[in-house]
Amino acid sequence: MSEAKFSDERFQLTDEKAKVALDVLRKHLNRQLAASLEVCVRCGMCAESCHYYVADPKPEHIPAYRAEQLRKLYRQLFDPLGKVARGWVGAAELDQEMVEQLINTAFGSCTLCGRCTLNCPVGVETRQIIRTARAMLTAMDMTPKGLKATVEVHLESGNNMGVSEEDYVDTLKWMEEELQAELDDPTVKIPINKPHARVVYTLNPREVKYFPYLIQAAAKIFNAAGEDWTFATESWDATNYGLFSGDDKAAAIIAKNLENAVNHLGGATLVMAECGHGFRSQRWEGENWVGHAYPFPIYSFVELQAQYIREGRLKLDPTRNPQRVTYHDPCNQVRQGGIIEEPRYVLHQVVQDFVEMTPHGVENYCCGGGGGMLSMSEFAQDRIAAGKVKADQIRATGAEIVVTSCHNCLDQLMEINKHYKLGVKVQNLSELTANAIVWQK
């Protein structure tokens, strides 16, 4: 974020804002966060785990350096020596310079991908440290404009792109017509608000506005599998940018809205579209935010595709996808969601030539589009530069198609594909699954 941005009154620290931020730190300080702030030994093992550092190896891109910005405040507040020997222990008070550094550190050069935590010998949870810093900044109304707007639009309209219910329903009906034409089968349906369906399915709003063919692909899979499923109109957005802004209150409202939509329809299962952070938010974080357990299970559409294939519910012809394919693991699915083998199982069934990136799975490098980074235009240049790590991985595979199962990843991969002239096609997993289906009336 440039100095001109910091001249905006919203980013100027006041005593009142400082108090609010420190109160947030105190509220978030549980045993896990305190341990992560205390035990870092500055070994540097985390450096090479970060795609920002690998792309541009400077101290500011080392995860331990990022975490140190919050540790300075922690020591000032909670370390006895921090009050009497501030310089000795590296303690510091929250001032304007630190606020600006925190914005660049927490929002500008970290995607919360978690690879540093995986490679830390003492288990420092850098994601939690950085998200706490984001929560403090958000409480002071210092969230970058794009990320702030994405959360606000979701709270106001029910989805993060402000899609009206009329446009949403019209798009679903349009895709139903397209699917019927593709299959020459007027019996296939895209159900809306069907009561007591086994599966209530969500979408990323980008599918409605820019990628409606992904709705058609999902509907083809559901119909081919003979699933009892539906879309809801009450709440249907799989995303939750409260995870990225650090705003637990907003995140809880969004998560609760999805829960209500399923409950009001009497649905048995909530299935999240191919959205990495959306799945993590609803499946693994949501119950903490809303304060109770959901009365239904939550699955990713990736898991459901694998289940259908294992159960023999889809007739597939992998020769319909003959190109060499590689797979990018979305960080919020693989490292923070446990979805590792399912996409690989699917790909082995629906394509002829699958090749892994190096590294892959839980050790994959972030594409650079996570953490809400795509919504923060002021950091776009650094985001694309950090994406070179993923671009190099893709190029090394010789793949013609890069598959992922996350819209933030999809958008970032499309950008680095163009910027680094990779010459590949970027697709969602469900597209290849749908393309391999042999339709049976």
The other form holds:
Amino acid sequence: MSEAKFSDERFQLTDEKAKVALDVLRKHLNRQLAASLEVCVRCGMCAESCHYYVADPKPEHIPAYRAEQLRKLYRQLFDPLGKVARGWVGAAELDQEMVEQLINTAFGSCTLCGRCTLNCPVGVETRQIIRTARAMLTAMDMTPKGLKATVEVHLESGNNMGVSEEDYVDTLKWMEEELQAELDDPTVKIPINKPHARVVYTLNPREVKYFPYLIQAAAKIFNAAGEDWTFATESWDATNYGLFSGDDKAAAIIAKNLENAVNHLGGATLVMAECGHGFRSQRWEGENWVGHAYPFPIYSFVELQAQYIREGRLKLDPTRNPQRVTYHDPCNQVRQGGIIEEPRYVLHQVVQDFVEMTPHGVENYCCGGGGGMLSMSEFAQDRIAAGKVKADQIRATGAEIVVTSCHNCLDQLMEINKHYKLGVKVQNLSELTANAIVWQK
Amino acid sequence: MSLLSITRLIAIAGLLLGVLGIAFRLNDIMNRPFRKDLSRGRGSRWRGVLNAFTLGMAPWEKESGRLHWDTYIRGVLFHLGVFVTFAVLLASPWLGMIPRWIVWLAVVITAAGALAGFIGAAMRRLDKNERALSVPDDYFSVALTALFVALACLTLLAPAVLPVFYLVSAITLAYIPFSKIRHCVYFFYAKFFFGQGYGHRGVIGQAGGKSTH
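Write the structure block of the form predicted in complex with its partner chain for the protein whose form predicted alone appears above.
In what comes next, the whole complex appears, and the chain from above leads the way.
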């Protein structure tokens, strides 16, 4: 567990804040959460499912221990013995000490990866418990500042990095020119605000700011597949850090903005860039946040790449990617979204030497970059330490390239690559797919 | 009124208290809102639920089960012992009519269950992780249930123990709604929600689901 200190005034518990937090807990306490809070038998079998525990095996890193921090309060409020025999059942009141424990456990040492849930013998949804704790802290204005700022910037500017529409459009046009030059084909296009396109595609703002070549790669794939696609200017950011802060209201606004953009363009499908939490937010959580079903389906770009290859819409030459490649499954895609076989199918078609990590797929370890952890610098040291598990997994494969389909994973993998001197190249799946495309004019 | 009759009435009172407490608990959880998932499914919810209650519980299925196989086996034995103990309690007025081979099978299962329970209680103290997670009720609940199972075993071997078995049964049954033993009720909810959620997302229980470890 992280031991970061939060001494700012906003992290001090007051009676009003405590009331707000308890109201949030009561509001979140649906049947699913109540079952998860009640059913844990504290067997500790979840310990090794957590990368924090594997990297540093102390009891505070056991998922059940983290969940206990909120259970103490739950028992105080809802357990008959919690009121009269607090010590006997482990109940406790919300006080400053508990607040600090909750910040350090819910934000500081859990990436909401869900590996513990799949490994729990009784099915405890620890992720839901931890996100509820985050929601309570956020309602008390106790979100770590980096995460808080990311959500605020998104709500204010329409994307989490404050990219202006002008910069966004300029980057898309620049990438269109680059792609035309690369392929020596002036017919390739990056459409913007095309009405009634089959696919409306989103981006992570980091692609606009730091990784524009990923836009080029996606555009190459869409053009090669002959897709009817477009970018939108109304709303285009695939990310939604409301998922991580636990702020359902903010998450709903962000999800609704994307829905509106697709509806206003009359798009048939929304395709999420290779962004793990963005995909999960919009695909699996968004409709629950906004309170209605979307009129269009949502897919991950990973699913779409696999579909194009299956349909024979891409001519591929795997010898263009001759290095040994391994794949890191983003938790939000594999454990929270069931995208298990698609990236493997794609990789078998676009690279020559693909090797799996052990374990992989649904049982893959989190890289440490989930849960909005990269936005919370207070916990960076623990995040890198917990990444050792992933570093060891990568090293064991002997791979030269680590591929993933998530920007937070990409960042964390780059950091652990440097820290643990792995000497690998970290890339997005679409980069390898684009590189393997044999262009046909 | 004989000692046996008095203790039997106490056991029935314990059972009624336990059932009443569980009914309150069930009423409480059923009055909470059910979070409906509006997202389009990738897999079948019901296949997920089926998996959660069947193959998903197999010892090889979860990494935690493979790593903690001793805890897993202990848990299975303990719970088998508890189930048989309830059967012994319900059949207690007619124990003399039960075929001997069934009695001996029940003796073996309850003996193994009680042993697993007492070892479990001890491990909770000896294992660093379990100790850190435990509250006093955890030790008491496991020890009390192990005693409940042990007394079922002894009752089968020596029927004179029956009044003691009834008294401990009364305490155990009445204590269920107030203790961690009530996980026996929430287990079905948690497993159901787990199976439903991960089945809907195509993670467990379907072709192309959890298969790559």
